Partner chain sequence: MKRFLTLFLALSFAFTGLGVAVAQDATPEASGPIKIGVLNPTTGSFAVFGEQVNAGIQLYFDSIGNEVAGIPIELVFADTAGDPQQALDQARRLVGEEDVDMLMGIINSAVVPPLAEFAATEEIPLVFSVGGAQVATGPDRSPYVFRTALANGQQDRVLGWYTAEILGKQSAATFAWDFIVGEERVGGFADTFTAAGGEIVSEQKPPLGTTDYGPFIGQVDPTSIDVAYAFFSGPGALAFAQQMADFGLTPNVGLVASDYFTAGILEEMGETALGLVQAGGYTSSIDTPENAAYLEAFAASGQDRLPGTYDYEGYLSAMVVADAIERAGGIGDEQAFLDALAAADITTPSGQFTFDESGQAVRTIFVTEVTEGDGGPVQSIVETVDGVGQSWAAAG
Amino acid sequence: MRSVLRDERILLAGTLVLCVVPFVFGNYWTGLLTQALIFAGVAMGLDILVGFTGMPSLGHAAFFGLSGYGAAIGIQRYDLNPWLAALTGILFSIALAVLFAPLAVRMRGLAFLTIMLAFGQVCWGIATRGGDFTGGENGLPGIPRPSLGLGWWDLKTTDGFYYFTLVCTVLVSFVLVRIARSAFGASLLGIRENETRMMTMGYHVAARRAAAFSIAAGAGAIFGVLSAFFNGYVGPGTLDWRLSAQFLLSVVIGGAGSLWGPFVAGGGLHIVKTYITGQTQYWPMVLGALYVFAVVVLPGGIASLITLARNRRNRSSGPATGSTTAVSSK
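In the form predicted in complex with the partner chain, the chain whose sequence appeared above, alone:
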């Protein structure tokens, strides 16, 4: 049986490693990792919906982008305090998810994928046609970062914002991990595998699907606001289906249902994309080939590497310690 403390250890180790980044790397890498952490967090949250509940969404960027828009509009149009605006943006996005969920969770598979695509495009359309209020195609530049009111922790600096993002990422991933491992998380797996059985055992499948939908949206919303503050800008691109596709791809390449896999892939894809784009003008082909390669070679995603490694180890030490490996099977 899987160790209860394993996730906490991964979290702790990851946090410690990520803490040293600004000391070791220059501003550029710190900034790159900030954006990578943001995408990583979104992918991890999306995994609750895609990997656990089995609902692949192609409109997840909507929740990511709308919270950013909410915050920007709050600051620029209503003179809200940036923290209050951030909260407003996040709650706005989550409220939208909660309202839309009852409709969305009636769909399955491709129908769900499509309705989410449509949902995202509607949000995109509203943002592009919103005139001065949303800034249209221009989006809203000039979003000021909030202040913590601490002299030694300035969010306007690259390092300061990095650590703030890191704190948010750690908190959100901790919550996601706990949710995933709870009875509720297990029930999502059950819904993914066999909805009818869940219903006949007394589970409120629609409500749980809606909850998973809203949790994923919530994570997207939190990181959407962070991204808006980090870039000082939100635009229709943050709602674009292509960004949704990148999030979905992160979940698949990372290994749906493993949380850490999508986290690593979400951040990794961003870094790889930024790097390759700078190396060759044929980056779309290179990236595409890389995606295909990843999916073909590792159908279970990055996360399956760990399982593979563990199996190999078990196999090599199997006969000697046979009595302890009741877990392993043929």
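Given the form predicted in complex with the partner chain, state the structure of the form predicted alone.
Only one chain is given; partner chains and other molecules are left out.
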């Protein structure tokens, strides 16, 4: 219960800080932070699969991109209302995850990593070779944003869509925190640490792995639709393995199993990527260097910095406390 309250306090504090962004920054930074929130939310959802269940994935971008494609195709090919198209895209991506999960979670370690990479590349290939239906290599531009029907809240403006994204991010984050700190989340940690023991205790390990897989995919699908609406475009790049690698790296750098760490790292990496790609074409090399740095220098990720600082403070205060006690005893 204490960990739930702590996470919810962090969520509330972060929300209050992010609410003032449009008042402090211009349209460029507000738009960039909107995208950062989207990538942060995907990384936080992926942490349920990677950090809590111990299943690193290199195909998670598939669920992110497929929901965007589903919404875009619904609007442009079937003339659906944008809200209905968004729901269709999200449900399509989640349904595919639910169907694929029983096969995927049979694998462990490198085998799971490989099958997810293959799954993501198959989705990428279908989108690339889909002709006019998927837009091929050019993707699908011209995706209109939905309307809330409120004159004072226009999603077509930069600030309006930023606040809409923030609301969606807070809601998804709240659900993920509740899941992670529940008995179900504790069982996922148990599966990660000792699968055999959990099976012996009567837990259906495969079903819980599949549930974690679907939850992570669902979070990715929600933010995939937000990304498509924000950019007004969806293309094969949203399904690419390099984007999956970026999501996975966000979890590693942030600190697997901490939730807020991957959230911070996911948003931060997107901002860093936006800056670096404007300076050089070698972003994948930078991504690899960041991974090596995170593993070697900070294996516990950003989240471990708080623990390290607390331990250092305790060590520094320990001798003083001991000496005081010794003097008083005399």
